[in-house]
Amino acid sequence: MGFNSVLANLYRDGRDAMGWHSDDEPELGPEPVIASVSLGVARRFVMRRRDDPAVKREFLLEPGSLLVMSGSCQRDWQHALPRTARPVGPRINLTFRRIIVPPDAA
């Protein structure tokens, strides 16, 4: 099963950010696979457990990095791209996913 959708986000500088969320929309299925490609400057990416927000993980997404979130990740974790006060240039993020079309909607 391959990807059939891509979402492109431009983060112009450190003021552009994405708050805490999970990619858990019904059209992505019960255990969505999300593949995220980062282009441009490196930015900090954070994850926290939904059942215990004090449990966090942090990654530096370098240019060209690929982050894949699959299995129970979207059910158990939230993720965010925080603002930063340090001067940073632009970053583009491409997020690949599979949209599931219900049989009665086709």
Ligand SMILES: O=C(O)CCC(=O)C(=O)O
Second form
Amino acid sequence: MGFNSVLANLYRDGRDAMGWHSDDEPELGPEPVIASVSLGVARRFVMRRRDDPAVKREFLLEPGSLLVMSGSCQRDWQHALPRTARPVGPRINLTFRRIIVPPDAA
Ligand SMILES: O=C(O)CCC(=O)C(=O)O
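Switching from the form predicted on its own: structure of the form predicted in complex with the named molecule?
Now the full complex is given, and it begins with the chain already shown.
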């Protein structure tokens, strides 16, 4: 089972950001594998547990990095790409996913 779609996000500068969310849309299935490739400037990527938002993890997503989220990650964690006041250039993020088409929609 490979990926069959990719979502591209452009962050023009540090004012562009992504709020807290999980990639838990029904069309992704119960335990989606999300492969996230970062290009451009490095930006902070933060995660927090849904059942205890005080539990956080933080990663610096460098250009060329690959972050894979799988298993219960989307069910148990939210993630975000915070704004930054630092003067930073553009960043592009590509997230590869598998969209599962429900049988009655085929
Ligand atoms: O830009 C990123 O690294 C995060 C993107 C993201 O959260 C998403 O596409 O769901």
